[in-house]
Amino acid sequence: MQVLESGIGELIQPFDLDEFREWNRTKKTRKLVDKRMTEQEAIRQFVYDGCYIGTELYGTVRCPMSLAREVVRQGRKNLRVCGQGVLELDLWLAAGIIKKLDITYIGLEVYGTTAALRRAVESGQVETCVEWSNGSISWRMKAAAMGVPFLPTRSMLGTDMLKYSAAKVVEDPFTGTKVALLPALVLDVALIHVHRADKHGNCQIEGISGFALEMSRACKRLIISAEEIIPTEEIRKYPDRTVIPYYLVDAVVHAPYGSYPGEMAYMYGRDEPGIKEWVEMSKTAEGAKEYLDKYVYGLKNHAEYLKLIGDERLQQAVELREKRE
């Protein structure tokens, strides 16, 4: 195929399907082996230094808040981060640890855009920021999750963002039109909140799925948290909403209010003073450290942070998904 238009971004994963395919193959087991441990034991175990690492939700719907803490609270550092997230990766931008970022959109929803994703942008603190929409990373995963080099769309054609990607222009080898080729995204550590799971891994999500179904199978190793763990048989009942198998989980963490202050469909809603809290402290670094001091070093994990948090809000929580439905 001709190439017509190449993207000026840096490819910040170079990824090797062969190799990819043997990981799965080697590393990864078939076994019903039980793969529950703490926030602490996973993110000790399967996050390092400087790798390529994203997080699955839907805005603030299904954030892996527990894990995302986690990864702050241990100090890892030189990130090369999937951009797609709200409070989660504004905690990391804020606490200096992404390197590189392949962004699709870090930004507080209704209060704009995060400062401080401008202030680690602006300081040179991110290295390198790369440009995808949603549906891009997405296709991305998909590509590796099919085991295929790309996947041809029309998605960004026309646009500077293709410009600042590091997506390819092609003459369709068929019709001679214009299509962009995405080049497959393998991660090498996901971290997805569901709604249940097993103790092997095995997954359910109710509502708006995102793209974890995309992310489980695009990444090396898969921390799950989950709001309950319940038994296998229950899973097996209804295994067509088994959406990610156990044979793709490498740790499987139990944290009831995993999303908090995020909501979590069906079980609870958003605490909007707890997320206006970050908005307003995070404007200056100072106000952003005062907070990670507060709800991220200052506790040794998520039981404190729920501890703190207090009974009364997360009740609270409850009732307005409840009021909502």
Contents of the next structure:
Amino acid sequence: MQVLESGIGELIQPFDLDEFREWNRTKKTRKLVDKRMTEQEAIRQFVYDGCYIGTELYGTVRCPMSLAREVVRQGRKNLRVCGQGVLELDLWLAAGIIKKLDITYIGLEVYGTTAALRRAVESGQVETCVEWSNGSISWRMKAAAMGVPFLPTRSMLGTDMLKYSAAKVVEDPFTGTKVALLPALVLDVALIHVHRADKHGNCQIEGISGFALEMSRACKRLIISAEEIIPTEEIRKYPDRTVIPYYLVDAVVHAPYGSYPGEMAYMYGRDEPGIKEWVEMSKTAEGAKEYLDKYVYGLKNHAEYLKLIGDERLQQAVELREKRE
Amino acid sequence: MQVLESGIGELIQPFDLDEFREWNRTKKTRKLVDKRMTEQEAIRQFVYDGCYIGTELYGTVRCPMSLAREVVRQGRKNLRVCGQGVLELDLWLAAGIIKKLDITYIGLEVYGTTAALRRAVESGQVETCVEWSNGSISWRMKAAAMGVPFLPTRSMLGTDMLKYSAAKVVEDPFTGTKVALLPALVLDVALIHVHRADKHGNCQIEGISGFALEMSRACKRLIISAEEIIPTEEIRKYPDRTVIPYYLVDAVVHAPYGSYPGEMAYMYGRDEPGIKEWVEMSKTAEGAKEYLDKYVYGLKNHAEYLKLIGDERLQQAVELREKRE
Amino acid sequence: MTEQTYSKTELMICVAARLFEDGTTCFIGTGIPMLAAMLASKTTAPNLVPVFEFGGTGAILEELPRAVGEARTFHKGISALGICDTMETAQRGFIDYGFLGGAQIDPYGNLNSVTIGEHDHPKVRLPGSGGGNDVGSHCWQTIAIMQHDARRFVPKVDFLTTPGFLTGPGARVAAGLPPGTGPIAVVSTLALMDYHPESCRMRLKSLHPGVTVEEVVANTGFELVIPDKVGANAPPSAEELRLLRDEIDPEKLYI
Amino acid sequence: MTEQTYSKTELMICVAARLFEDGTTCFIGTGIPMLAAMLASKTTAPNLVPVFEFGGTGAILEELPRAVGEARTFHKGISALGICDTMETAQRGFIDYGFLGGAQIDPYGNLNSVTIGEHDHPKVRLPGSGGGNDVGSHCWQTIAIMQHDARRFVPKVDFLTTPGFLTGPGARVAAGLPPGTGPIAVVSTLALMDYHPESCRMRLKSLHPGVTVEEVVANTGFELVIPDKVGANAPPSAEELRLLRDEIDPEKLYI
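Structure of the form predicted together with another copy of the chain (previous: the form predicted alone):
Full assembly next; the chain just shown is listed first.
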């Protein structure tokens, strides 16, 4: 089972299984303590310059947009980012705070490629892009979540993706099948937005789970933002709906409309004009700066942001929600 | 990444990823067809002598006991079994229909070791026992479910478990960590009991999921028994509760009290006297035969079984259910 | 009977939609593939099972999804799980088709969505593989949908993101990709292409109305296999156009 | 004040229960460990987080589970997931303690629950590892609960199912098991044992009431490390016995 090929991409965040175990033993309490705090406190306490960070899911879908804005507001920089992202990572790129990317996809989906990514990468401001497929980056987190150093896949074989990644190709010793081995990925900080959490961090999600299960189990610090804070009795009534148990969580931030202008399944839909505003303004560096001034730097916190958006637009988003019918 | 050690246990069910893919391409319809049938039809059609078969979860917990009895009733034999089991596999062992075992645990839990297992293995009637831990056998199914030939783990290292398994030890090429590689496991037939399914096989489960997700994705044929058959509209209203999608499923059997004398979370509890009856009678070969005559061979189907048990006892089991409160 | 007017994009979507096989599972990428899948499910493939990478399977496509994770991707769906489950379903051989876009395509159907120019100092940084590489690796058959011009149809992609036939016959299996998989068609703004069964090179199959072989050749940056008989793609029907304009993309995001 | 009478099993459970550390995660195997965990959660460890392998975490143990998957293992629990999640949580280092039983134990704390005699032609076929091997491999500290006699406390287990210290100092890490893990105690019907920090061999720690060192030695099939000072385990308190008999095992399944 020798290594047949090795990607030349940098392993931006090397993995040490025993160190991760030791972290989980000593830095994560098993006690049911109250972890509620403001977004300012959570970002101040857990996000630091140069840390390896990721967000779940996508800027327009159940994404911790309020936390992502706070990271910019507090001026964190030189971030190393695990990136499949839409609005949230685009915002970070435009703010110039990303140094290295394990990139899978950063784009505006229906609105195409992003100018902020182009500016940041083509200018060399982002120093390194290591390539992974969406499946591969998720499996890298899944490896860490399983507590193993790697997972095999047939993704990326035969392509430049393999070459510009940090994966390795081996032959399966049982069947001779060629597989790529994906190194486990543990984030320093993960940001995940959920429908409901209790004060301890027990979380419920509706709709697709994206890669929330994997990411929540593959990070050293986990900041949860939640649309709603619910009593622990409610969690205990439906233990089969807890997808992220409290012991994984370091901070719980109450963030109604936390995914806005993106959506939250069964709660509110996308605000298309809100998204288009970024799409248009981010086409130039000046426009992006103006947007950041208006929606990030010029506001104190998420509450002020919601006030700026206004009840009427939020209510419109609620009208557009997916319904159980 | 050379192989440092290889278990001497037989690989009872060798895995071929490409053959599994081809099976999934050609033998599993993507159409929403009505797959409802009786337990007789399902077992007759999909379970054959010598097949490699498994049941989920445990004989006393959300287990397809009505299907397990039908397998005995139809005289299937020489089964190769993936075994973590309580009442269901004990019944099969007592009926003499198991030839080879990938064994993890077969016992009566609170009531201790099983005499049926002892008789079957110590007499040589079960020809082969290959040893796996509960985690390892689940990860073997998870490997198949992921569509990869193996998964790494640190379980089984350094013990006779590794030696008497079919695992291999290698060094992780990224970090040098020693890991056991578990070969993927695809069952010929899997039997899974769920709370609710529609006629196409879309399934919902409450309470713990055991290894239902992994096993349902790691088999060539999947027979579902369900407490309740619900309309597809109900499935589509809660797509986030479908843990087993229809395209994995070959047969849907309506089986109220299908897990009896075991339990079904939030529906009915264990019938302790019903379980003890097997515990006591199975202590001797004669007693086991008497039990099988009474509850399996002497009855035509699950409906007759339920009639024999009687409404009163079933109602008692319902009273003992776990409640959401 | 009046002549309908339609755009090249509308035509491309209609030709792509007709390729969907009813009763199959199909991985749907962002953008044009979503419109084609919707049109197919409302016309010739009512039992199509759309699969969206972040977890939605079997949605009823009543409104156009604008993101691969939004609620419309599991609207009245049969399941809403996560990305690992979806990708693993593909890796196990359960996804029949994959519909993809890209910035460049080469004669072997390899796609590029990472960089134009050198990877480490790119002229243009594109969004990245996303699920594209996974779809191209694991789905049984993949279909690309592309604008047709010589900058996009290139002899060699700058960065091989999503595997087509790689370097040609046998190369996929030699690389470890699953046997029996690969690209089967390209729908462009000019024509429908398939691949020569022996050489694995892209081959013209049928032309859009009003397009000539010469026009396709002139807009293709590599030598396209031209068969003796080239077919003709039917123009959009009135019903196809109505569906596209009134039901599928009334906001005119794409058309 | 009247002397309480109690059985050896009741005493063993009480001594085991006192070992649970409040506010820790603890993998609970079938049988006696469940009774000990319940007693602990009702006395000294009200914030114990019991973990049951098939998916239940943080249950409130109001009634004794009779199977590791039954609803009582996630009764008012904080989560009810599956076996892979639970085992992976352990593999990631999140489970502090594992409480286990076995048919045989050796001086290094290795446990056997597979076969007595040769594996392929066993004299006695035992149930198998179950989750035992996983618990012994991944939990930070493991505690065994055993009947104490020379047939069970053996120089070498017939089949090494659940890793203790394997062949002695350094052997776990050499085999690839996580550093810092291993057995820390054995609670038997006669005494409480721990392990010598250098030799990793089992060591007598404290005696149950009325038991002598000689009695322990006579019932142990290998040379036990006997320290200069041997402690004494308190008998069950009236409250412990009341809880055990009235609340934990009123059906007398174990006691």
